[in-house]
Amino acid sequence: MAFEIPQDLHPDLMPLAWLLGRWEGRGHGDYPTIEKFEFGQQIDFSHNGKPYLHYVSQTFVVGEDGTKERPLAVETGFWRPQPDNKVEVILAHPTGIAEIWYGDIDGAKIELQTDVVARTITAKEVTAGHRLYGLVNGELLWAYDMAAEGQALQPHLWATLVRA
């Protein structure tokens, strides 16, 4: 499918503009508190002409054939560039998570790391987070580590999702 600039996007975010519309695919989740499982996922990077990108992810349980069955997780948040090819993340989860995340732009690459983690009394203890997205062949991979639950930093989730 093919992608165009949109001519209000903000010039700030020329360096994270291969990230817009909407992303649809499959992705594994495995952890040594959880069963290893598979998902789908939807994400959406939109802009408003300001200097930020704003971002939903929806995961959900798929039947055999591929249909929704039930909603999984879900974050939004906002993507910041900096100078320099920096990126400044801030995340919110409904379970009761807030994430600031700092990283590199290398051109189609995105390589993030959890700065601080906050959560609410009856969130689950989520200590840090690694994530890189890539821009492979046209395709949007990306994968999540994260330490969690008296475990250190290891894989949890990881997706492969095609432009919408």
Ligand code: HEM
Contents of the next structure:
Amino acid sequence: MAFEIPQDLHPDLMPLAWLLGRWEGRGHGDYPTIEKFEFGQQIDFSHNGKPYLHYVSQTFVVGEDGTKERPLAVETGFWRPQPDNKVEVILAHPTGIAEIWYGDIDGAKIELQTDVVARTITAKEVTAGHRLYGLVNGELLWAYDMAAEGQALQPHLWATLVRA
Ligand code: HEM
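Alternate state requested, the form predicted together with protoporphyrin IX containing FE (shown: the form predicted on its own):
What follows is the whole complex; the chain from before opens it.
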């Protein structure tokens, strides 16, 4: 589907404009402490004329035909582009985790690293994250590496989405 840059987009958001809209797709997950799994994902990036994107990711257990059967992880936050193609991201998870990320925008590729991972006392012991987002042939590819539960930084999730 053709994507048009909204007329009221804040100029600071231009380097991230390609993320705007709804994306839908499938992903895989793994970690040394758990069984491999698959998931469906819907990502929404929206703006309100201010210099940040509002981000919401919802994931699901999906049936063979793509039907959403039940919710898995959800996360939400704000993407704040900065001068020199830098970006700050604030994310919150219903699992009791909140993160501050710093990253670089390189055209249609964004690389993020956690600066701070804060946890409630009942949250799992997540200590660091690394994310890659890229637009490849019109598809949004993203991957999440995590350090958690005493394990070194390594892949937890990877997914491919298309514009809905
Ligand atoms: C696309 C989003 C995600 C999906 C579909 C997903 C799915 C899963 C699944 C199915 C498990 C195994 C069962 C369970 O413990 O609930 C799991 C474990 C886990 N996930 Fe995720 N996850 C997602 C995102 C995240 C994020 C963003 C974080 C960290 C902020 C995270 C941290 C963990 C941790 C710490 C575990 C437990 C590992 C252990 O118990 O040893 N996950 N995830």
